[in-house]
Amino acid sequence: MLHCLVSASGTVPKAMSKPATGNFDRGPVIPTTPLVTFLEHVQETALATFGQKDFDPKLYVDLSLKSNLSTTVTAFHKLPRNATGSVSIPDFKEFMHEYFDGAGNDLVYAEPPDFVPEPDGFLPKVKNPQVRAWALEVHALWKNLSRRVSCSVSERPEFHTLLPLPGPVVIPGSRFREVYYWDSYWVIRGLLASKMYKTAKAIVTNLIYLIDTYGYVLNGARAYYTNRSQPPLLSAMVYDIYNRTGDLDLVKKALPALLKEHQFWNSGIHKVNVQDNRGRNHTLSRYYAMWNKPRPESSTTDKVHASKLLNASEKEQFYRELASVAESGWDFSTRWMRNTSDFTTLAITSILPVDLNIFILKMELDIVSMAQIVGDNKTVESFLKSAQARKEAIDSVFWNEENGQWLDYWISNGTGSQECQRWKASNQNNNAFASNFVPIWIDLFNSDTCIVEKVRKSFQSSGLLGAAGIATSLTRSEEQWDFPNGWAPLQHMIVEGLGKSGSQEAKSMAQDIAMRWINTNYVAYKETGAMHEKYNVEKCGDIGGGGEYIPQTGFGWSNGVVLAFLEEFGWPADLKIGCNGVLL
């Protein structure tokens, strides 16, 4: 039976400061491993011992054992503690050295088989020698980020939170020591610009392995990430690699896995049905992690936030929301809060996100294309219907004609509601987010010149475009997926969508945004010697901040988007690069 979940009241749901009375967590939970549970205790002791300054909780759940778990646990409990639970720093350091290998030691360097310092046909439109030299430095970073999982992981999996994978990986960088799902799409876009097709294919092979093993692609290849996925972009990876290489075997291998992934996002807790104002039922998807405890990689932080809540059921629901926001990749943003000044009002499981449903629509269209390639007419027919139905749902539930944007939609609280009510305009979130413009990325929308022009004008007046790129939101919250931070994936999807359209004004805007983004990446690189995870779009050359960890360098998707932009737009020989070149 289809259940329509729509807010019962005409009030704006995001204005509510607390979940509805009686709301409690009912969703599934994927069990964790004994090692992860133990490492959370180590993490708590480390915080008590070393203090908050420069403390990164993820470090401790990335450790691997030197001895078996029971021996290590016994030694841990024998450590002398004071009243606060802390251990003396010398005692704790000695224990850590004796019983653990360092975080990341179970990943080893892997020489990319297809890396050359300057590939044939590399960025042919980049004519400026200064820009070309920098692009080659960014290209060389693929070597720095290339890893494979050590054989020790498959030999003694119970000693590691890292999961075994069949092939080499490209990691984001810094504290992100493992492969991540949605990061990998933009890493692959950069690898394709770098002509590193084997490396790109290996990443996809690993993600297919995760689907074969778990039924979905994990957030990242760690035992503590098995309870959630991330934005589903595997089909886009396969589609783009095939378009460059014609690798039919990859398509044949990927298609069954993509059918599994589609099922994951369109059943159970991820699936929601909404009835529009014409009485038509639509099926859409939401983020919903299979977890209701502190995230192990941020356990100490999550518990501090949850301490403001009064009872166990509220805390469980809050932990579910935290993990579900992590599944979205936007961790964290006021986009997901009922009250933008209260972090404990995260409520992403009560939101139908525009971008997630666009990714799934793209998956459906990609599956149609791949099924056509392999001659599977039954799948073609089935997924053409799925894509058409989702397109109609997106038009009915998300599109806002007055705003010229697609807006996230708030649904009723709880997962057990049997209510079926009509769509209400007041349940759309009218706040401006970069995600409101992500639909323009896919051809179904960027091929409609009328829609493109409405969206372009709306974007132009949204306030999201800054001196150095597109801001994630207009809310200055200190969360990293809010103003003034700009992120490579959002720049890329909006720019690529505008650039593919038939509108000359949209193409011009796309090039302008790409130039701003390239300039800010270049200046920050020259000043810091690194590519960064995020940037401050208010000021050219300024890196981003905020969030629950210090800004990271490396950085997989930033490298990929810069190379993809340079491949698409090039850089004229006589055009200077640097902050003075930005068109304001």
Ligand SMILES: OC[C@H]1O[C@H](O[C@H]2O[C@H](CO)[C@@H](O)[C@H](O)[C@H]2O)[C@H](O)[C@@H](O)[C@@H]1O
Given for the second form:
Amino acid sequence: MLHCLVSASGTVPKAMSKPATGNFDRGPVIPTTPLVTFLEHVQETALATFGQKDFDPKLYVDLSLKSNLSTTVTAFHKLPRNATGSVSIPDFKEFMHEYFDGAGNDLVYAEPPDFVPEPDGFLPKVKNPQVRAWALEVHALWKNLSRRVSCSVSERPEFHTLLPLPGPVVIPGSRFREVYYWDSYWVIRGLLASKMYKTAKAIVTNLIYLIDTYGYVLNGARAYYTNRSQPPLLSAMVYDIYNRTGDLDLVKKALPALLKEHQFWNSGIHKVNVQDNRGRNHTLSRYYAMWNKPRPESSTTDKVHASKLLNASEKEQFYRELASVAESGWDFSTRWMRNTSDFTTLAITSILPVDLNIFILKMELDIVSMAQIVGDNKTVESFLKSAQARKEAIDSVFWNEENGQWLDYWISNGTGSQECQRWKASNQNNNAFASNFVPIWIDLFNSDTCIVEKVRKSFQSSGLLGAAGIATSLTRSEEQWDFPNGWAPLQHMIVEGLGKSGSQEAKSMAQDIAMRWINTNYVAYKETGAMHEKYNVEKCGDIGGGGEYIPQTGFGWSNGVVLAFLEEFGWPADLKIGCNGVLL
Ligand SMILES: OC[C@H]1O[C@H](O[C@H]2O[C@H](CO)[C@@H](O)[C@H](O)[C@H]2O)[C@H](O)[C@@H](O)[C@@H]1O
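Switch over from the form predicted on its own to the form predicted together with the ligand, please.
Below is the whole assembly, all chains and molecules, this chain first.
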């Protein structure tokens, strides 16, 4: 098959049409705020002063000011330093105490209005008392994770990197003190199981507000996340809430925002046109952050990686790749590296990712359903066409009949390339990733018995299924979105897709994976007293590791997926919970 990669050019949406900085124009850059830039300097001094041990760079860009910026900057420059840029620990601590409010102080605890300790009709299929008691503890964690932005933020926004939001949110937990885009989908799935519809709707209202303000949903609600989005799942949130609550107003409010979001992912740098040898043009999307400097929340770390690169142009491009990987939610993974043992070869902007395009196809189909609900026939017609076109693109670019998987596709040229290329099978990434099975999540694929059987067999022999769930990849890289880590969202999409299919074998497989996942979450919870951000799928009860920050607890999407699984599959009274069926 001959594919022709046509330019990924196009107009940058108005909300983000800022000139690129520097001499190496590889796309737009959204300028950051003076406060973020200053806090990066504070972060650097903190590292020089305290050293690497227990250092979390994000902490420093989450601080808020006590006085205005210029007074604080002046005091910062007056601090006596030695040659390495460090300050004496007592001087630095005093400066921090005098000029900054602690990270997270501007996001205050908010009692969820719809929380009750045991909701009516909670997890009716969970019969085992021990599992029920644990599920109620997980349900109670929503109270710990519920926040609202303090009034001080809207009073003095220039003192904060936290962005103002109209309503309460649920945060992932620990260092993730703000609301995150794609995490919110699984938080909402859990809230629906917890019958907390108001809380779920408030999250969606905030995300719609972000679209109204910025033109897209930000990675998270912080000033340093304005240059990128995250996997687009707002339509799925709205659609699932509507299906539970029948809230027509929510659909009416969401629809215009979703049309805007669709435009964001299908224009400018995110859009790539591929033409095949039969002259068919396919349009697909990719991740592409509007940033080409170190990520402020990981600035000191990014600079160390970039120091291995020789010139300024390579560094700029590497920084853009880092931020674009953060947009994918899979930060970081060998999935995005040209050379899996060299982190500086991250090249996500040259990849058409399977899962992103599935999320956008789902967005298109959800828009069709919602437009039908509100009687907007023009939108129904136009989005049916978009969905049809993307389905054809997915079939022809990603599907690999031999593997029975959808594979990411490497494009060899970056932004602005006009060059036609011959489609090669070798441009499909043949490595096994959990994302290769994400298409099965959506009804368009899980209702096709033939596809389901092929995919089920392929999944069974892929090596991804471990004792405690689905591994992210098969590569042991020390990156957190790789082997042996398993992540709640990936378990959920694959399990839900297999479970919805008409195949009995696929349904049993879904139940089996869900039980492995529930067991590991349960045992880790009993051992550590917490729900974790990620787990090690090699061993039941083990938590995940690797990556650029220490393992986090809380944890929004893990709680959501456990509750959603328990709602769907239940737990029989006589079935033991724990590793190898051993009761703790
Ligand atoms: O601080 C480093 C990075 O942290 C975030 O990514 C990770 O946590 C998110 C919240 O749970 C999650 O959505 C993401 O999938 C994780 O990899 C953040 O989203 C990144 O932008 C940030 O650079």
